[in-house]
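One chain comes next, on its own, written as structure tokens: the form predicted on its own.
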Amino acid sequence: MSPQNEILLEVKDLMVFYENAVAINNVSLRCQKGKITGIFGANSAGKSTLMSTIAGLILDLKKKEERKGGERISWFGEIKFRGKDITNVEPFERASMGIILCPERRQVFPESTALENLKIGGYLATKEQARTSLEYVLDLFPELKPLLKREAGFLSGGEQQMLATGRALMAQPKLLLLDEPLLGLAPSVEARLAKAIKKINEQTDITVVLSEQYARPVFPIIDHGYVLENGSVVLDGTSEELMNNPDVLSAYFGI
């Protein structure tokens, strides 16, 4: 077991610019080993932006935009996983290391089939973890399991992003980022998603970092949350002393 209260994750005076706009704010937040942190904001408040920072993706994407002599990409401040330094670290090792993105929109490869999908996620795992883990994403959702000859881009919203969050497990995440995972589904998938999702922290040691802009249906599941607004950090509690924040109440459950 893990001393109690190690931080995984620390984020410290983190800016991102594009151009001369300014995406993330001077933002600094601490992810604790084994629990759940949630980023909240409404659209264009800088969570993509900051998760794809923490993955690294930040990097590839300045590299591609120098190349086409598109817009330029910068960033300062700092990123620690498990007290090492790995603001400047390439993906790709990131991923090697157990950070590893469920990005927004699901972005499953249609035209490859959902156990496709899945086995891809694997690259990392050996046969063992490989096979371990899929079992326990078929048994985790077995709504897939009907589907995994089925072509991705077949499958519904729900079906895509239950097939992109077991992709991810797949590839053996000590820090898994969930970006805006409930987006455009229906209230009753998003309560399976978020049950789901505290289900994955309960049962295995692997470390969650939401962000979602329909913050109701994950609140609960939470265990310390942080709200953006214009890139910036603005409120931080754990779950019961944000939902007993009247802004937060105003802005998330409209009352």
Given for the second form:
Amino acid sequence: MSPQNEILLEVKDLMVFYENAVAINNVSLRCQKGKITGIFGANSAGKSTLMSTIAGLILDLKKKEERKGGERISWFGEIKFRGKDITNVEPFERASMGIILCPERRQVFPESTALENLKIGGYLATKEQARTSLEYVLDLFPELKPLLKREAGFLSGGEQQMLATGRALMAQPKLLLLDEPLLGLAPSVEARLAKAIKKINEQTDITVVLSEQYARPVFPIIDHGYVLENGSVVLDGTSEELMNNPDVLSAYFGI
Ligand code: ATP
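Taking the form predicted on its own as the starting point, write out the structure of the form predicted in complex with adenosine-5'-triphosphate (ATP).
Entire complex below, previous chain first.
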């Protein structure tokens, strides 16, 4: 396979259960290196579960539930990153391999300043990498420059999303997982963020997987998309293929 077509992430026949309820049902997907893959689906379709399972956070959640005698979380199938099976690799190890999740609803540290949030993101980076990444983040999001000393909890939703994306970039991602990055943002801010995500992908060799409930704002920037319904992939295709499918347009893209 030529390097241009290299598959960075492959998910094969993945099933995830919360107790007996299936959240991810036999999902397979392939994300090409250097491209943007979209995962689309309504509320509860399974987007966040899929993202946490790829990032490995589901392992932590499983342990936490077991400790408190809560629900049993289980999964089957395979997740491969750069050809290596990582299905049961711990999340911190996945992060050091370059799999970095920017979680749903940003989850910035509200009482730390914006700069501290960014520095926390750079904990895996060398000093030199952290310096270069910080410069890059502030170049990508100049809006953050005057806010660096402000507590993150006081920033607007759009500013927090820029901060959370910047924090993820500070962690030196090879695969950047963005879980609903546009959630709750005004349309002009959505467009600003979508443009920045495209820019990251064009200017760096970072591969992006992003999930969204509404495809319209990110549709122009994705290379390939998967549509999830009740935990299953019901459709997939290039952005062009999805865009030319009238059922897709009305049912999933609100167009
Ligand atoms: P949203 O857009 O609302 O974030 P989503 O597409 O990200 O939704 P998930 O949050 O992955 O979907 O949820 C998929 C299914 O798994 C839903 O039925 C949800 O109720 C269930 N689920 C998610 N997290 C848990 C959990 N910790 N315990 C039990 N069930 C869960």
